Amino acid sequence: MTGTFPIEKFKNLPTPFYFYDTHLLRTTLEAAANAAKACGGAHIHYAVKANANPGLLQIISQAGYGADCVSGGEIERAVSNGFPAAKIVFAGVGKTDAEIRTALAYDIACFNVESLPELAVIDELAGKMGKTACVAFRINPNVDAHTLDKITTGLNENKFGIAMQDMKAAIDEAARLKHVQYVGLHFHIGSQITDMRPFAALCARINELQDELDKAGIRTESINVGGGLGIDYDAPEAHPIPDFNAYFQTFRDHLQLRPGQQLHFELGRSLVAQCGSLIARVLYMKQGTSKKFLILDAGFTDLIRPAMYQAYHKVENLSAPADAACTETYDVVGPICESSDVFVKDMPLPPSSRGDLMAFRSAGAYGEVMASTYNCRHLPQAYIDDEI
């Protein structure tokens, strides 16, 4: 059992909830920024799509990162939680006429653009507006990320970005219309990528095309090469903080910016993984005829990953002794009535028992942002360490 959490106080609270450690939240973005800072003075952009709880945007946004978003929604949250309009970009394959408006309302810094139909219907409600709207295009490099499939955004076969073949196109049809002007290059090649070599090939591409681009005398303001920085899920205690400095570095010893050249980066996970944990109850533990089953009160609806993409979380029985061993096997299972509702299977954990509270570790991203109400459930609570 891990020592960072106010068990006494959970005993009070009811179950499911997310749990964050601003503590850790603070410290990590103070480590990526010193890196960033240290390799050139990179501008991050927190990607809001990992966790959109307000409390944690707040914090990050006081920080000084500007936001990465994916819809219109969600640059409405930014904003209202202290994101300044120009600090914010604004990505995704099929951003909606309602969601280009309020982009262009807030007068954000740049659309990640990822196909010219995009393009026009930006121009067009730019004009309707009287505004011109600063745009990225999103290449896809057709760098394997080599992560999880359903994770990967950089081959060909993906819906996002544009071609390389088509990007001087782009560049020439933003050119021609009026209520648009380009700005850069934008790229994201996957999530929970730790392996740094993936982000070496990503440089090396982009060096390509940016040399293609000099030979058309097209100039570019910006790079930004996404995110996609990994965690350690295995070990959370041991790695609660990425090596931002292995990252950043890759990209200072790899990428060949031009002369007064802006480098972007989106970082979500890495930001805010760590810092949180869903906390549940034990509700019954069911004999099977070759298994244990311990049966909680939270289920895929509160924590997805697991059924979604078969992702691991370390999960621990806070009520258990310091000292406990784990003696026994279980598999840990949620509430939900669809047989995909499984935490982990065949988990080494302490004897456990009903009441029971039991911590599911590395979840604060795309963990509380993608719960859902299915079977009529509630949402999961969500506390931050100095408000309970």
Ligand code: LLP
The other form holds:
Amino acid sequence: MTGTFPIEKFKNLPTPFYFYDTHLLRTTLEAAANAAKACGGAHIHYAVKANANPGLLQIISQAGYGADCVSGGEIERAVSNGFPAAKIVFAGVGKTDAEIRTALAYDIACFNVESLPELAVIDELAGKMGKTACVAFRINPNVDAHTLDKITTGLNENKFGIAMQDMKAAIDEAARLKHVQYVGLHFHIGSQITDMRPFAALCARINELQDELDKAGIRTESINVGGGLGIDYDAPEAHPIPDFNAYFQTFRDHLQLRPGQQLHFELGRSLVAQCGSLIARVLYMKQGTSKKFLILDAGFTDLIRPAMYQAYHKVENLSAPADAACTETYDVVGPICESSDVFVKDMPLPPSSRGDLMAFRSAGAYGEVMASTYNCRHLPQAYIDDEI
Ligand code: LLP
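Please could you give me the other form, the form predicted in complex with the named molecule, since above is the form predicted on its own?
After this comes the whole thing, all chains and molecules, with the earlier chain placed first.
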């Protein structure tokens, strides 16, 4: 259904709102699961941070996916929407004691540990609760993902993970502690990565690290390579589903797993981005001195990616006739009193006017979840196609 919207139903709904195409979501989940299966049967944990909408979470958990959570709140949200705790991993550089206790109480699968002080706290809290926590160490592989600076995470200069040279000391420390059990290594190099070479470079780095561990006689049950697969923001109709085959095949070709070792992924954006759109109305068409502005009732409080990362979301006028030519050029902006509240500049569009419905495409990931109430604005509503 990509590109076609139930516009008659939209006409009665207050804007702005998110709209999710669950048919596309299900097809995408199936494509990713099949591609993972064809590459030796990896475990995929959906990165809840990309979109925590309960309706979507239920579809994703029913499709058999695990969850990758980064807060106690996400763990609660994942469990209450059908994800078995045994398929939940918990990442984050700053886990609070309360969040660690929540995770321990649920008996989640694994903590992705990012520092030795954090390991000590998990050990202490697990001891007090009479539990043993499974831990994986997030290793910073110093691989450049060549993506936006603000979403690159695998370089030495980032705050994430444990440096490669400290990996062995961390594993030794886990062996010494009584209430943690070392099970794996965890990596994540960044997000919106569409070139497979950084993933191949990550595999090469993991192979080197595993050679070191083999020499030390250390056994690792699972390798978690994180997420990061990008999507096509420019042409969502042409590429509604990312190339999961190429992605998983890269790991199959380059990663040397040890016998019996499990492979885990944490995909977020690639699973949910294309199924979501932000729908807004044109409030005013304003003729400036040299430009025309379409002022919408949605702003960066509803979709912050353009303002925060200079990200592009394709915008379409849903009220214009399907065959209308893009004869006008507009800056499409929001109502917020900040010059960063611009969705896109110099966008060719059909002639547009007050009341027209506009769709920002590819907004299913890091859209609704990043909305704010700045300016005392209301959070956008969200609808799933079969609910309206
Ligand atoms: N695992 C870890 C440890 C992560 O930090 C992330 C995303 C993921 C998995 C999922 O990555 P994905 O498959 O979605 O690329 N707000 C930004 C993106 C931030 C990504 C943060 N980490 C944006 O709107 O582009």
